[in-house]
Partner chain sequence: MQETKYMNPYLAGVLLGLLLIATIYITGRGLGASGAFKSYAVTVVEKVAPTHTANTKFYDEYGKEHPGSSPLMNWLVFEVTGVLIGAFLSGLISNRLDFKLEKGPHTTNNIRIAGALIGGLLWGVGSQLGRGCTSGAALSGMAVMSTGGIITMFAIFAGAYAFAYFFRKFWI
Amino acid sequence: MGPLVPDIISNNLNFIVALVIGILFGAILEQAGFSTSKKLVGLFYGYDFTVLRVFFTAGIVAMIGVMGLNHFGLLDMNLVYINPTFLWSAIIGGLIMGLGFVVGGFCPGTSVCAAAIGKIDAMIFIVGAFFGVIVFAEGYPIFEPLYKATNLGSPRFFETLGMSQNVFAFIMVVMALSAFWIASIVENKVNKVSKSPIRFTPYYIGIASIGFLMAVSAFIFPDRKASLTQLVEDTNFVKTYNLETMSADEFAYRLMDDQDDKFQIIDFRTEKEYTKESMPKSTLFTIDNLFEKEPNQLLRLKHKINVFVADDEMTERKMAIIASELGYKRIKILEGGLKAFNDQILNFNPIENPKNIDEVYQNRFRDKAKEIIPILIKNNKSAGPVKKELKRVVGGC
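May I have the structure of the chain above on its own, in the form predicted in complex with the partner chain?
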C-alpha cells in the first residue's frame, strides 16, 4: 500500500527518486512549452492557452488517479500530504503570485525550466524570487499574523463544500472541459483564425476514452472496504468460512506463558471496554484499522500468530474474514469468543467427580488459569488503541 516512502523506499533513496521525478517534470514542462514567458502569459491575454490546457489536464488526471488508488485500497490518504488551509494567506499569497505572473512572466517551476535552456529573463526571475524569500523571511514579523490567520487544518475541498468526493471530481472535470472549450473560442478570436474548438483527433479521443474508462471502472468496482464489509453481512457465508480457531484452554495457556512471544491478541471490543480491562499481549483494533497502512504493520510481523478476539465469535469471524481476504496470514480466532473464554476459564466451576484423567487435568489447569489470568489482566496496563502515528509526509513548498 502506498505511499512507498519510508517503508519500501528509504529516505535517502527518496532523494534519488526526487531527482528522477524532477528530470521527468522538467522535460514534460519544457516539451509543453513552459520554458518561454511569452507562451506562459498568453493565457492572460488570450492568445495562447497552452498553460491552462496542460495545467488542468494534469490536475484532473492526477486527481482522478489519486482517487482511484485510494478507492482500490492502494494508497492510504491518511499518510499523504494534504496542503494545509490558511484561508487568508492562501488568498492574498495567491493574488500576489498572480501579480508576479503577469509582471515577471514565469512561475517558479517554469522559470527553472526556462533558465535551463538559456532564457536570461528566467535567470533574472530566479534571482528575484530568491530575494523575495529573503524579504519574506526578514519581514516575517509583519507577515506572520496574516500567514497564520484562519487556520482551517487540512480539509479537502469536497469536505469544505459538504459534497461527496465523486460529485466534486465530476464538477471539476466539467469545469475543466468547459474551460478548454471557451479557451479555444477566445484563442481563435484573439489570433483571428478559425479552427473548430472541438476536434476529434486521435489524441483527444484516446485521452478522453482513457478518462472515461477510469471513471466507469470506479462505478463498476465498489471500493475494497465497502465490498468486504458487504461480504461479511452474509451470515451463512461467515459461518461456513474456513478459519483456524484456538480453544479457550490453549488461549489461556499461551496467555500465561511469558516465554511465548509468538502470540499476539488483536482485540476488537470497543475502546471503552478495552481501556477498562485488557489482556497482556493485546492491541485494540477497529475494522477501519484493518484498511490503514500504519496499524497493519502489526499484522504483518512474520513470526506472530494473530488471534482475533471479540465478545462473540461472530464478530471475530467477520474481522478475521476481512483480514484473510486482505491477504493477512496467521490469523486465528478464539473459539466461542471472549464470552466462552469467560465461562470456561475465568468463571470456571470444577467438574464434580471427574470421570477420567483428562477431566482431572482440565480441572487442575483451569483452576490455575482462573487464579492467574485475572492478575495478569489487572497488572496489564492498557496500551490504548493501536498507535496510529500519522506521520504525514512533510510536503508543500
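Return one more block: the form predicted on its own, after the form predicted in complex with the partner chain shown previously.
Next up is only this chain, free of partner chains and other molecules.
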C-alpha cells in the first residue's frame, strides 16, 4: 500500500491487502488475455493492441489517482520511492526485454500469470528469466560500470520538460485517447476489418466521456505544495490573512512556565540558527515538513497550541497560512518574529520613570524574563529537526 496519510490501515494489515490486490491483479491480467502469448505479441505485429490499451489505461488512471490522493493530503509523495534513472542501462535493458517479449511472448509479470494457469511455454519462459537473473547477479562486477553509467537521478518528466504536472497529465490523457484511436485503425487494416474505428455507440461514447473527464480532472488536482507556495507569494494576501497572534510577553511567560504542557514551538529558521539558539519546547521545521506524513502528526496533537516562529513575522505568517490551508488547527504566530522578541525581552531596556502601573509591571516582568530565558536557552537540549523514521516505500512491478 502507498504511504497514506493518515494511516488508514496498520502495517500488518498492509500485507493482507497487498496479497488480495496481487490476486485481483493476476485475475484481471488473465481476464484481459495476458496469459496468452499470441495476444501479447499482437502489439508488435499490429493485429491486437490490448496490451497498449490496458497498460496505457492503467498508467493514466494511476497518474490521476496519485495526483488526487496527493492533492487531498492522503498520499505523502516524499515517501514514494522513484527509481533512479541510469540512461544506458535503461536503454540496453529495454532492448533486451523488448526482444525477449517478442521471442518469448511474455513479460515477467504475464509469464507468472500464464504459468499459474498451466501454460508450459510460460513456465519455460520463467526458467529462462531465472537463468538471466543468475547470469546478471554473478557477472555484476563486470556489468556494474555499464549498469550505473549516466546516472540522471530521479527526474520527473514534467519537471524535465519545464511544465506543470497538470498540463503534462492532460497531454498524457490526450495521447492515450489518440493512441487508442490510431491502434483501432491499424488493427482494422491488419485484420482486414471494414468497421470504422470511431463509432457512435454507447460503448464508444462512454469511453470517450470517461477519457474527457480524466483529461479535465488533470486540472482539478494541482500540486498542493506548489499552489500553496504560490498563494503566499501575494504580500497583500499574507498581510490581510486572519491569524491568531501571541505577544512577546505571553510567549516569554509560557517559556518560563514549566507546568505549561499545552505550548509547543514550531521553529522555521535554518538549522544553523536553530542549533545556535533553540528555545525550550521547540522543534525545527521546514516548509516540506508541513506536507510530510510523520512531521505533521506533531501539529495534530490534541490540546496543543502551535506557535510558529521565525526571524521575521512575514515568514511566520506564510508558514501559518500554509498550515491553516492544510487544515491544521490551533496555529498562532509570534508578533514581530524572534527579532522583535529579542528586542523586547532578551535585550530589554527598562522604561525610565514609569508613568503608570502597567509600565511598572512590564519592567518587572521583562527584567525577570531577561534573566531567566537565556539560562533556559543555554540549558536546553535541542530537539533538532523533526524526527522522520519512515522510509521511502520501495516496490512496484
